[in-house]
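Below sits a lone chain in structure tokens, taken as the form predicted alone.
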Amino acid sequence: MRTAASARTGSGMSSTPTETKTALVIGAGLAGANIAERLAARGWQIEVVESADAPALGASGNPAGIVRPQLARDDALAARFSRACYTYLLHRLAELPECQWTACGVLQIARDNDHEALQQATVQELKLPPDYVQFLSRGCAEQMVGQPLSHGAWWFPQGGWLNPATLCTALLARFQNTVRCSFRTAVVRLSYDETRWTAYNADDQPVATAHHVVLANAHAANNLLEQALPLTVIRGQINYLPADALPPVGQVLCRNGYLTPAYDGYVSFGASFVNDDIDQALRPVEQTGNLQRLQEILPKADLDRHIFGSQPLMGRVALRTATPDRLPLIGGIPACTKKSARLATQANLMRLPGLYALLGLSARGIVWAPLAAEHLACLMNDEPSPLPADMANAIDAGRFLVKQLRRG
């Protein structure tokens, strides 16, 4: 990709005339589907290009993803960002009846006695509404689940699980007149001619052109950039069991891992986290780890025949992408520059014209992607963001380069 000589400053917010409201979105997972829908809602013409055969076959392809926020006793920025994203997601799901999801509630079981005390203190001190989170004693949690548990838990009554593929499909179908999808199309190169971006396939044939490009293709985004973004690949394996292999559970249960209620006759549980590993083959050692996490969630369930049996379980491996500070990369992609390095800020950082990131969603894409996409669409359409300045800066795609430039 050629770095444009006309790279500009700022976070990616600029005046966007109607005739230039065309965008190429690379990736049709949670990130790509959400930003395509948010831009289309503003009247943009969108081309979504995806290398797979259908939406949500990569990191967004697990059959059941968890809908719950993150909490912290000090209510630091990451927790407040998670709360904003969770609230926004619940609002969006109400508008998308085609999405398969169940608000069955999520129970986050404490890891040990100290964690249980921290959970209780967090709820008491933050004074969040009870329809957002409650603390349940072990006895109350066991009564709800109908099974023995190890400790008390946070209870998120509005949370649950959803099928990510149905969410992506619903989003991409919402504005069919302005969103066009091309599947089985891998982009291997981008070029810029001072007015438009062009995407090329492996035969170096152009597959799409647009005034703007959003990289929503996880770790593969760095294959299209001269200066790599700080993204780490995290391998995650989940496994499935027939629903009748476990005691029936009506809520999502989380601890060090998670367990979902039955979907299409199976429950999902996991997941492993392995850094810098792109192999997507199922591994017995990670299956054993997932079963051990499952045993911690349901300590009295009889899992020995699954843990020590020779028959491998069904499962799936996804490659998540995370950043060093575990927050996403959203906004204009920075240009390679050393000019005025010590004076660099996120406001004056040089950006590649019309090139944006919606990356680094880690294992929280279901909750993060909708509000992250709304924020990015506001930047691209020259609108005020719904995020306060500190959150917008914390997820800005240029924040790591600014730190690097200042260090010299």
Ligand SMILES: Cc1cc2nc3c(=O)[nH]c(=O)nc-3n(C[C@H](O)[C@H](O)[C@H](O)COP(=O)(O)OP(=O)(O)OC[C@H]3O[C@@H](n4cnc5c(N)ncnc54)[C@H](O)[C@@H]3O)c2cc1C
Second form
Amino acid sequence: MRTAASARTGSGMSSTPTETKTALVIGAGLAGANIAERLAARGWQIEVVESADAPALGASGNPAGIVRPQLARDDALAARFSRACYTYLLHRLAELPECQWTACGVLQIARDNDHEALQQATVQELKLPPDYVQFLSRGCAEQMVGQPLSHGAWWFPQGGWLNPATLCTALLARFQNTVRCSFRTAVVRLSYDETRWTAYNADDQPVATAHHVVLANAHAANNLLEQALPLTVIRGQINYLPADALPPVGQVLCRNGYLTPAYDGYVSFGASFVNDDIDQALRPVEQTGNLQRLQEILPKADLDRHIFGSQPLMGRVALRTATPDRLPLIGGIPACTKKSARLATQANLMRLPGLYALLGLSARGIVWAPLAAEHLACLMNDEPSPLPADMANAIDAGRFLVKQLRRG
Ligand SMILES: Cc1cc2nc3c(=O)[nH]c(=O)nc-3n(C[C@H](O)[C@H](O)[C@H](O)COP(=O)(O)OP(=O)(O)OC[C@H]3O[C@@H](n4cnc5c(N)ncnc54)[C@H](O)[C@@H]3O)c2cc1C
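If the structure you just shared is the form predicted alone, then what does the corresponding form predicted together with the named molecule look like?
Next comes the full complex, this chain leading.
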């Protein structure tokens, strides 16, 4: 048996006969649930192995995440990728009525006068359809929200907020005959025996075997690889307030932070960003930061007793997994190599056979994961991807190693 590091290398595409089609997916958050569903839709047999008691208890466990695209005046690749992902997510949500989501629209309030001018110019120049994005003057935005605001805003009428756990559950339940989930099972080691991968638990007992493995376990993926992928952790805390503590708001409001409309009697707001910090305890200092971001969103809301009071609010901490260029890592995992290779390309890079990444979803996983999973399912099933080549290369799991090899 060989480890994930020493497995024979391949092209990154599966050489397994197509009739086999088995995959082990490690992690049942947004990444794992989306890829399990996309592969099952193609007739694959899937085993999802998750260390927690249920789906979506890690980064994907916040009660409400924001559904909106990123926009950039130059419409650079990250913005185009975000647009493709957002459009695909909206299309998928129409097929998943069990997912709890509200298309209440998202208002992204400008941070200052310069940002407001940039927002306006971006909408004018990109000429995106008004059901995708509009620029609202401060007066129009205030009229919509019914509250005083600091500046004008981008308005995403089709956006909203979504409960990620219900999305993960709906995806995992869609093909019940072919997607099997094992919870309370942490994979601590992988081995490869020429045709199949086997996952082992902490007692070194095999827990699952398959021709293909997708690492969908966020930053913990590096525990299973000899050559670490360039993944970093960003701690994020959100807090909750009883809905009657704030004026009622019908849209998601974003600025430097965000505020969701009320659900189950509470609003969510946040979030903090703390690099390289894996502690998951709630912190008063991050609660204060979240309240200050909330105050910037609703300048006239009476938050002083929460900001200056000593009462801890309810909240939740989770860890985002990011990459140095803030795009995800999707595709065949590169084989361990120490040699420099000035002619290395993403196409000729050696990959571990049948071992794939769906990682680095950062603070965008709700929006990115569905299309990232569809792209990965196409790679694994030897189909053309819906993504153009520049986007596929920009998110490829081998891109950082290619740069490193070329530098020598
Ligand atoms: C505070 C905060 C706010 C956010 N807001 C938004 C937002 O508004 N919009 C948006 O689009 N995105 C948002 N995100 C990002 C989004 O939530 C993440 O990108 C997404 O949840 C990542 O999903 P994942 O499946 O990669 O990771 P996770 O959900 O963390 O899933 C990984 C899973 O792998 C399991 N696991 C780990 N190791 C093992 C192992 N060895 N064996 C078995 N199982 C294992 C874990 O238990 C976990 O369930 C936010 C994130 C945070 C933290």
